[in-house]
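The form predicted alone is given below as one chain in structure tokens.
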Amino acid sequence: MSTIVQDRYTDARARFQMLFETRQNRPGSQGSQVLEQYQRKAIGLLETVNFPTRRDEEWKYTSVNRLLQPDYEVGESLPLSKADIGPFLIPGLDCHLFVFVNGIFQESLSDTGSLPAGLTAMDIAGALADEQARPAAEAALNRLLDGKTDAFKLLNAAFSQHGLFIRAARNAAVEKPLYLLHLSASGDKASFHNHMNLVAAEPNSELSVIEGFFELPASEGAYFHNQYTYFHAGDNAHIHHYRLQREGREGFLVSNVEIEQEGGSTYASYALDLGGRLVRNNLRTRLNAPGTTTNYWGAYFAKGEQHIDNHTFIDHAVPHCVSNELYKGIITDRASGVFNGKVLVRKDAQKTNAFQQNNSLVLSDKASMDTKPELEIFADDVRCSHGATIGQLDEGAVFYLRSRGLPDAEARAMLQHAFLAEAAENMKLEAVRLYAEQLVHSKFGE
């Protein structure tokens, strides 16, 4: 008999199992009866799991009682135009479309295209029913509920209607990016929206997923949106994630993404983030066999009164094995910021290289940044360091620009363009770089 968690959010608990039920009765709510028994058995979970507090050491900076006040309704998909979603295209990106609002699928705004062969992209309800998708969707949704400890997973796992099945099969070089476009908006009450993504490159494979996150205009309300994505990069595969990120500053985000590698196989994932009253970043992959390589590049601007938190953990299970990662940001006004990034070197994992850095630029008296890179490490054949900055902008370097006739305030952004891009370089897909260099000018106009 499983115990019952009792805790300061049993009430915000109650509330998200109610709205479960709620959800479940609407007329034509009723969909897969597969992928509704691991809903189900999601919410029937939530009871025996805590949603974290500032005592858990992992979420030591970050609190979330915030984002728990709001009596939440399902987020409702909107009438929307192609001319309304524009902004948020990317251009010259020649890509594979899925636009999502508030967690829904908009097929009328999407442009999947024709599929290539060795691609497959469904919905998760259609790959439980599909004989050849089956197994590995259900490996991953039995991955996911065996853990327990995560109660936004959970909350994933239980209302995630239209998450997404992604396999590139063995051999496939998938030439086309997938772009999930993730718009939010607000209503009259505070809205929650939830997707989950099942990506599988098997032997061999090459796959591109750009994932982009955003309010659309004249939504000032609160909102939560929870997100889960799995990766499982077969041998020799190589997956490049980028990840946009600029949601309102009402809009609440946790995302969680977890990867793991086979042999010979590579990760990367590009990151920025920009938005977002709070902002809380797992990002998770354990390496299963020798010759893998991961890199982390991420970016972050905070101004107001967010909170960006990054989390980060890559697990050296086994030898002859890379690791890079590198996060870069600016905080500034009120904002906080958070990195905590993590390297575990096993035992039995020699020759692991692994590197770590984070860099801030805190820019206020009354903006504060915590920063926490650690390295644990259990085998002595390895090369690994870790660093951490926090400082503000050289003003010799400003002085220079400013004698060649810079106006204070332009010096002062070309050194913080300057200082974030160094992380933003490292995106493969030039379109998305440019694109990404777009979103990071508009945020100093903000």
Second form
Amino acid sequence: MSTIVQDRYTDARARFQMLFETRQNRPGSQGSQVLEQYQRKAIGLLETVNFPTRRDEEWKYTSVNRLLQPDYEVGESLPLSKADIGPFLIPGLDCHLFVFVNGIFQESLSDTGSLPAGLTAMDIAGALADEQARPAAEAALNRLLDGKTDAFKLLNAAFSQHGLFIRAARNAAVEKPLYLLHLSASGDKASFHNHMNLVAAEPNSELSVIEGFFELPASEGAYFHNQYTYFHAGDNAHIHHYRLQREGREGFLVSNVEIEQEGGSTYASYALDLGGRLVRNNLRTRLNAPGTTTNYWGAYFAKGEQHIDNHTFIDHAVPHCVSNELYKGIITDRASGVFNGKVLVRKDAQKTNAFQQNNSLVLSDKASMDTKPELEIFADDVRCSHGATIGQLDEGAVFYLRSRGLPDAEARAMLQHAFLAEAAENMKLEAVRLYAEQLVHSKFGE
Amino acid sequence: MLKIKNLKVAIEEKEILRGINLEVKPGEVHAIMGPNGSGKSTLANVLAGREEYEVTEGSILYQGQDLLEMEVDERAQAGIFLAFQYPVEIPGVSTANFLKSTVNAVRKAQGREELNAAQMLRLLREKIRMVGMDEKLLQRSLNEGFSGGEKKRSEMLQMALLEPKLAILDETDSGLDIDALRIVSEAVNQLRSPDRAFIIVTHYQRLLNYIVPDFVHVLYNGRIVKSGDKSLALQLEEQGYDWIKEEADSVAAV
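Would you mind generating the form predicted together with the partner chain now that we have the form predicted alone?
Below is the entire complex, every chain and molecule, led by the chain shown above.
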């Protein structure tokens, strides 16, 4: 006898399919028939996959039930002024600014003029029509749709309206970072926002990309931001990727970041997760050629009813590669956190150095943290280590600080700050690091 | 300034202090000496407000207030300073930020104006020079990886910055070489003033070569069994603690 397990979220899927067919103002395709084809393909493929349930090992600690309940409508643009976005700009950072509101590009708020030689940034429809950009854009889209995929990536591919194609040309050291600012607000109904970035760093290029995810102040209700970002790091390319996230109290965020690295390249992720009702980050790197370096630095801080889940994966498929990973976070109130760090060292990946560490402070009885280091090592000449701790504040340190006159709350905040600082202090761009610290600081005040 | 009456303290139901009486007046320096395990550090920690210790009897009045009712930070804000025997290493908290925060927290609590960045820097520089500390330590995490001597200097720097009314040094001399000992004693001597009192807890007499106490008390088995002037410390140095123990034990036996 066989049992057919019915997809628990059939209704949710049907609603998304319906939403795709009926979505208003169709410029979702950016007027591009080619892109439209990809989008149609994606929504078609949605029929073939199920939304994850907690029976899936990868989703054991995170239920998407809450996220799939609302009857979403596609997010709409809002009339914002430059003053409105001021609080989300990074003081002292000279950057190429791309502003998106509810997933829709805001040209008047952005600062995308005069891109330097060697940097291309255009919408994906444009890239598909551009002789030089097309091969990379197509390859990335085909990879997304033909490879091992999931419901959230397919939704993203179907619904992304103003996806970005970014390319650093061969040998180009792009001086100013790109800041992709995503602002969200709920409408009358729960709103659904998607954004896709396809980033190609050609050989010997260097590029910094900052993604910011924030809720606009007036917003209160539920929304779902579904993000997909793909990086291809060519030979000896260097990519610095920052993610600063403070979604709203009722905001849902699913972020899929996928990286492929060629020989001698570096990819560094600096992530700060502070907001959101339910957050799931997937960060996955595949190493295609020897000599690469991959750094994952992450910090998270969940309060109230928040749930923040970081799933990371580094696939050491080839020898002589290095990966370092440090995730640190604080979970308090009734919040919950998940860290699942998978490192796969394949049989041929000799001389791999892979280090992973996850440390969490769990500060209340009702808070919880699930941490799962997952090292699978099939090569025999490697150096790999992992460590995971879940603890509380050192009361000896609290006493010491208080004995110098710091009130209890201040002493605890100082120690919590210090705990998170270690993961943030690796940020190479000082302006971003200071802004991240400021975000953390304001989180303590909430 | 400080009146301790019949203080009895237990930790995990084991009685450690068995009725301490001590009065400290402004300007005085009291040395508390005694063999290991006599309760010296317990006394220092109870004064600073460590919570593992249970006060089972007696009272402590500090400037007319019930000290035992005050929180740890309130004691510090009211001018009590404990120099730790083993200062805690705190990774991620820069020494400079910590010092600035404590100075202003105490000033704020005392209703004094908080210092701005320039005033703070001037104060820090002045006191660093006073305790002979390397300014580079300010950029490091608090006490992390500091040598024994550096930790003690860091404690003395904090004391100099917070300008306490009652400073308690808990075996601050332990593990110090002669140069570091000089640093500690110079800091204390410079801070001696008619309105500031010190309680110096020490096992050895040698720190008292540099800091001349007004009173010396010998603690044994949780009680002060002998009090005197600085000559008592010298006598202990020469004769050790055995004669004190014998004397106290014979009294207890009667």
